Each structure stands twice: as structure tokens, then as C-alpha cells.
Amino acid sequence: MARVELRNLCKVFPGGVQAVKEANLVIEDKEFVVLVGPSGCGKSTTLRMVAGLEEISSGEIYIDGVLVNDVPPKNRDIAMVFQNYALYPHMTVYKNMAFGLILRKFKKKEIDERVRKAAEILGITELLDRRPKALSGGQRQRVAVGRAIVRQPKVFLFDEPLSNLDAKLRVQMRAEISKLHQRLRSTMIYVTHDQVEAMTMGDRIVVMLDGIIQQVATPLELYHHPVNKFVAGFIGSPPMNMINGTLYAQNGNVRFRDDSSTIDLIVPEGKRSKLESHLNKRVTIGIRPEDLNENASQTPKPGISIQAPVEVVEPMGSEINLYIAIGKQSATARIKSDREPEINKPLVLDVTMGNVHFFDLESELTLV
């Protein structure tokens, strides 16, 4: 397949709106890379520039070592799957999948072989004679993917392909696309705003904000070692709790006290040396909901416990999401419990301090 490289890629729209700023990224051959970020972060614009559907303001794009800035989309040897399926309503599934090959004047026998093989891979062989209006959303998306597969391109591009599907079908199609990548071993670039999709599908994830690539890493590296507050808060569901406060020294320990003096936590020894330069300065700590654990005895442990009233309880089956109040700030805890905590009653939660993240209040960069 192909290696894709972006060098100092920029896109400026009329009016001076800069959608993508100096993007540098290498996507290796056979890699599945997901571009993720909030709406308007530049991820779809980046994908469309790779496809040749959006003009590049500056920078370079290489596919398989070839500069493609001025190469038309049809000659880039890529296939794109769109959010809205983009199927021809008057054509059968078979003709929708075969259309691109017919335009390229492939022989009938090869077209038939490619279409039927792709249909078999996707489990849509029995749908080949139907038209799109007779298909469900999930079936239409399979047809759109099949149309891309028959092209046998160097690179597959997916632009939020699951956003029109219901929750259950999204989970199913997520797994189908991942299995498809393992089977085809193709280079795939996938755009989504859903961090769960990104975490479950990508070999590596590219997190974007305001047109700038914030971090490129594997899913677990992003989760455990975010480079800044935005990445930390964007990756993980429910999102990380962010609490502002001050670091100070006491009896040989580095401690953190929040602005409302509701919590007072002891920083683990392994992180102290890197935080000493921020003593008596305000910082932000990040605590993931799953790192707040119900204290079995409901007896606070000095330096690692938070005592907070419960505002909302969300039973999730084996786990419970709790919305709690830390001073004037709301936070979320995810606990395993056989009973539902009482609303408005204080609950003692122990913090897994080894997993707590620390961020500079101004730059929002990770301190440890």
C-alpha cells in the first residue's frame, strides 16, 4: 500500500480563517490513523486536502513518496468513504460498487470479481440487486465501504462514516471497519469527533484543536501520558476532572490544596521532584473518574481522600457514575458498587494519587 506524509500543511480560507496550521504527520504503510478533535478543529479539512478535494494553501503532501499537491483526486489512487454515503439512488448496489471501475474501463469479468469479493467480505452479497432506498443505514454504509474496496486503492480515507448511525450500529460498524483493516492491511486515515471511536480503532491517534496537531500517539499513550490539559480532558469518558489549586510543602511532602480548601492531597514521591519548581504556585490537577474509588469504611485517609456530597447518581450496570460537588465545582466519579449512594449525602472517595495529572495553569502543559 502506501506511506502518507504531510509537511508543514496549511489551509487558509477566504477571510483569513486558518483551518489547518503547519501540520506535520507521517502515516506509515498499512497503518490505521485516526484524526480526532472537536468540530472545527481542522480534521476533515486535512483529510480533504489529502484526497485532493480541498486546495492546499501551503505545504506538501506525499503519497507513496510522490508529491501530490498538483495531482487531481482521480489520479491519487485513494478511495474516500463519506458521512452521507454518497450512493447513486437510481443504481443497484452492484452498479454503485462497480461504477468507478466502469468509468476506468475495467473488463467486465474483473469488475464482477472485485464487486462480488467485496460484497462477500462485507456480508452484503444478497443486497447486490437492491437500490439504496431499500437499505438500512448500516447496509448503505457497507455499500459505501464496498465501493471503496473494489478500487483497491493505496489509501482509504473515512470522513466520519458512522455519525449517521444509531448507537448500537455504530459499535457494530466500528468493529467491522477494524476487522476490515486487519484483513486488507491497507493504509487508512479515519476522521471522527468521537474519542471512543478513536480509542477503539486507531493504531495511532492524532488529536487536533484549532487547526493544530496537539499530540500523535497510541491510544494508551494518550490516555496515560497526555501532553497538555486539552488532550487529557478530551480523551476518556466521562472526561477527566480538572481542579485548580496550589502546590505547597509541608513536613517534607509536596501537597495540593484546591481553591475552595475542600481537598488536601499528598503528591506521590515519584512526582515530587518534578513539581518542586511549582511550589506555592497555582496549578491544575486532573483526576479521571475511574481514579476516584469509594472508601469501604467511609473513613477519610489523610492526603488521599475526598469527601464530597453526591448530586446525581447514574447507574450503568456494573458501574455507577456519580456527579459530586468539590467546593463550588462539579466532578464525576465512576465507582463499582452494589448499592446506590444517597443524593446530597457526603461520600468519602479515595484518589489513586499515582494516576493524577498535573498541568501548568497558564500554558496548560503537563508538568509530570
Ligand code: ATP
Given for the second form:
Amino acid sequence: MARVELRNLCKVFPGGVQAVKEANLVIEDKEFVVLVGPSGCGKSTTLRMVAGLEEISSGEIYIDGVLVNDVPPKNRDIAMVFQNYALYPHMTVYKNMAFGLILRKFKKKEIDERVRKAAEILGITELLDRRPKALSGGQRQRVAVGRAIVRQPKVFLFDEPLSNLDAKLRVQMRAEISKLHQRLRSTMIYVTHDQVEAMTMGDRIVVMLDGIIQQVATPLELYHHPVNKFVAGFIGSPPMNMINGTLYAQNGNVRFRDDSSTIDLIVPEGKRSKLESHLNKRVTIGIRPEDLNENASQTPKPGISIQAPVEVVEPMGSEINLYIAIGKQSATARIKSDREPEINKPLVLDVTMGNVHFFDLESELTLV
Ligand code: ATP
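Switch from the form predicted alone, shown above, to the form predicted together with the named molecule and output its structure.
Now the full complex is given, and it begins with the chain already shown.
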């Protein structure tokens, strides 16, 4: 059992930087929760406060209902895997993994069993006699994870553990850590700035910006129902297209016209009532690249189609990313096509209007 709870957690560094502001979060037993956000958003500081490596300015942290604010790191029953692995260079892999247990005065037999079991899980048994300098980045990463596993902690904390690996290895280790979570069924908190890592690994994702938790949700909930423009733009690749314009009423319809009058779309009936308060006001709409589809006959449909010149074509294999110009603004469309559209020629694209997001221009909160 390990449930982690943050209550009104704050961190102010000497000098006045407010790294974490009033964070409230419950991480359930056995959950894999990812903290994600741009550099400097406070995710590492939050994790380090859970580990006990950073003093808490105000607020509380509970592990299984016990207040741990004043419990030293070694007594929190937590193991942390760092970005730089933090292995002891003069010790063998075996000793690196065993060291924490030796310090805790575990019996030799127990230590041996735990180290060999962890090595087997991670596929590093044949490396046990080597020293870290004789290992590849991926192997060092496994040893660092192994050192956490042998402790059998209540909670695993990972701070950007894959960022020193090349792209291919990162994808492989991502899947291995997910498998490890399924096998160990422990509570895991994982920090990354990479939204793809967050989306593929997390049971739930915590999106942070400027020290503030913006949204806590499952990956698909975040993708389909972001609470604000920041979350909408941060989650998804290529990112959501954000277009400013005005909502207006015409012939019983609510329509959206962008600032350059390049596009004029009819808002679907289901979304109208929530937008009525914003009629004749400027708003931002968000269209995901996959919600711009090539119109098969290239015949524009009023209120649904947009016509935009193609600036760049990026064939991705199964799909094509198109960079198009909407007025002075560039937007991305991800289309399925077996032919490449011509550059500088206008292309008719249909917008999946049911999936379009609307944001208040000032507060940037989702309207519908
Ligand atoms: P990154 O992905 O770059 O590691 P992060 O989201 O993990 O970023 P934190 O490392 O938690 O961000 O830092 C949050 C804020 O606190 C930043 O503005 C950072 O400059 C500041 N900060 C972090 N550590 C200290 C420190 N020891 N003293 C002063 N300010 C700090």
C-alpha cells in the first residue's frame, strides 16, 4: 500500500522564486502518475519534496496517511532514479545495487537474492561484475532502476530518467519501465518534459506550468478535454493549431471568422449554447492537425471547409504533415493521402467541427 497525497504544497526558494504553488494531488496506491510541463515549471521540485530532498515551504505531504514533512528521506520508504543515474563509479554493478541494502544492514543472503532477482528482471545478470564506466547509457540506466527495485520501496520516483538516452533507446526503455510497473504494481511518480513520454506511460498525467498544476487527468481525457489553451497546446504532436477570431450570429447559426477572414466556420449545434455569452467577442479556436482532412473532390463546403495554400509537405510514411497558411499564420494538417499535395497551391481541407476547441481569448480557459 502506498498512497501519496500533497496538500497545498508550496516551495519558495531563497531569493523568492516560487517554484511550486499550492499543489494539491492524490496519487493512489499502484498508480503510475507522470508530472509533465516545460522547463522550470516546478515538476522536479515537487518530486524532490516527496523524496525529502527539498525542504517544504508550506503545505503537507502524506504517505499512506502519515504526515512525512519532517521524516528524513531514508525513512520515507521511497527510491528515486535520477537523470544522471548517480552510480558509484568505483563499485561493480552488483555492489551499486546492493549498497543501499548493506547500509540498511540486510543479511547477505537476502541482499544476494534481491540483487539477482532485480538483475534478472532487467536483463543485466551478465553485467553484475562490471563497473559503470564499462556500461552503455542504457545499461547504466537499468542499473539505476535495479538499485531502486532491490529496495522494494513503497514508492518509486523517477526524475527524467531517460533524457540522457538516444531516441531509439528512450522508446525501448519507456516500454520497459511501463512493463516494470505492471510487474511490480508499485506506486510510481515520474517526471518528464516530454509529452509523448507522459501520454504513453501515465495512468494519469499532471500538467504543470509556472509552479501551478493546470490539470490532472488520464492521457485521453487531457487530449480530448483540455481545461485551457496551455494544456491543449502542450499535449499532442504536432501541436494543436490556435487561431484567433470572432464569434458572430448569422441566419440562426453561430459562426467563427478568423482575424484574417480566411476561414468562416459554422459552430455545431451542440456547442452553441455555451458560446452564446461570447457572441461578437474575440476567442481562440483550437484545431488538432488530424481534424483538418483533405476534401476528396476539392469542392469547398460552406461553413466547414477552409482553403489554404500549402507551404511545406512532410511525408511521414502512413501520413503527411502539411504546413498551410491561414492568413499570416501557419497551421499544420495531418492528412492520409497517397499523393503529395503541391506546394504553393491552395488545398481544400474540411474541419471536423465537432472536435474543435474554443478558448476565452483573455483567460485562455476552455469555453466548450
Ligand atoms: P526542468 O525540466 O528544467 O528540470 P522543472 O520543471 O523540473 O524544470 P524545477 O527544477 O522544479 O523545474 O524548478 C522550478 C523553478 O525553481 C525554476 O524557476 C528554477 O529556476 C527554480 N529553482 C530550482 N531549484 C532552485 C534552487 N536551488 N534555488 C533557486 N531556484 C531554484
